[in-house]
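Just one chain is shown here, as structure tokens, and it is the form predicted on its own.
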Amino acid sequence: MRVVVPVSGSDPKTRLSPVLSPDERREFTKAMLTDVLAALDGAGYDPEVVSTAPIECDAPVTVDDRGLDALVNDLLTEEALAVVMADLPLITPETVERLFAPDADVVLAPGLGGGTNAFVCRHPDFYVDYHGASIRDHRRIAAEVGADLTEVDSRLLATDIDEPADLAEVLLHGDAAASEWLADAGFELALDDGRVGVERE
């Protein structure tokens, strides 16, 4: 089965701009792209990764600055793909096996905000749309195609990193590059109305 890791390498993370500069943005995705790497490579996969624009990383990458729905349409041609997204910092090797276990021809591991963090496909006729709650879409797409459809509940799964109040599920839950760098960076977790935050030094 093909793994691949699609990455923005030329200004990601947009809306995490009120609290990182576009250079610090591009070190930090770098950073959490090698604690996805590194859990594929730890449950014996060999990713890929596609990006928008050169990245050093510990994979054969691939520039391609299409967006996300074009790119993984044209690899949906392969006989079983896989894909997951570069800003996962939460993922174990013990969380890839749980994505990659059930034999379905298609496989969703569901973001927090209704987004699709990673799937399995096994089905020829599968297509993606990551517009909007794309997991409502994958859903329908998958019922209409005939695919048999199997969910993943995972938190560590569904913890994309996009705004800045999620760094703090980096901080309080990762242990890897990701949560490294924050800490260098002067990051550490703050409490505001009794909930969880982050500020910075």
The other form holds:
There are 2 protein chains.
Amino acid sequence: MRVVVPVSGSDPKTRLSPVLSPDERREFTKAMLTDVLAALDGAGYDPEVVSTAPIECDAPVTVDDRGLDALVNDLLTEEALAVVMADLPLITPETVERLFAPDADVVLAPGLGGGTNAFVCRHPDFYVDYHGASIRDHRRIAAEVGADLTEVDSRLLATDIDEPADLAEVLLHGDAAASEWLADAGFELALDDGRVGVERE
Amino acid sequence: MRVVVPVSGSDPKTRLSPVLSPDERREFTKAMLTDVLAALDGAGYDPEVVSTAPIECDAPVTVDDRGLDALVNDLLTEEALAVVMADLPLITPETVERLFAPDADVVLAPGLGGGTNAFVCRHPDFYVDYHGASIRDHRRIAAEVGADLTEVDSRLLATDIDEPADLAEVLLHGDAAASEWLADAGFELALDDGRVGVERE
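Any chance you could show the form predicted together with another copy of the chain after that form predicted on its own?
Shown next: the complete complex, the earlier chain at its head.
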């Protein structure tokens, strides 16, 4: 199966701007991509990266700046396709195996806040629409085209890193490139009465 | 195995105060508890509720206002114990089965933001400390007492409902008492550029 990891290589992760400079956002994005590619590789897959700009990584890179929907829907003409987002630094080979295990036409991995962080598609008519609460749209599209749908219940696949508060999840649970990058950049957990956050020294 | 669901019956979910009145927070807490008890019952368990104040629900209730650590550590003198938090309205019988499936001394279900949303304990020396980033403390305690540790990778178990933004997860993914309560109270999804939030009519 073809496995594609889309990534923004130019101005990624703008919602992390309050805590990371543009260069740091690019570096952190590369660290997260490293972790995602390692997990896919560890599960026996050969991922390809599609980036909006050239990016160094341990996989073949195609540069394509058309936007996610156009790009993925073009790829969905293939017989079977998996798309795994690049900002999922907690995923492990075991998580990847859980994503690929169900024998369904469409397998969705919901993200926190309504996104779709990964999917596997084995149906010719399924297509994506990443705007808004995409997980609802993808459920609807699967039903409309008559595709069997399964969802993977995984915290590690659900945890995409978009906002400063998300960095706490990387420090709490990560043990690879992204968490090392954050620690080297001076981030550490900050405890208060509610959920754990981060602070930078 | 004894299965206990601790809940705050008096002034629950204070971090939802910006969007829910005290009475509404109590009602919504009962709706979430209903969903948790139904999932446990559906998986074949007979949960008991321990509440800080009397609360109506479909399970035997013990009132105990000592605080979570004291309460749970007293129960941990039992041979085997599972504790499942009451604010996990997305869990299903299948999720419950995943929590109980591993044959480990201690099984932890991490919550978002460093919490421990559920655990199963089959080791005589394990104890809990829910302050701060409890998942880290529970990993450390399991190692210190020589208990085999497994973590369950579940978004549905990770999604505890504490803050207004969390309500979006219930509307996106829930289909039982808690999501019905929110819909009846006028909450609906609000789409913006980032993650999906909620608004109230």
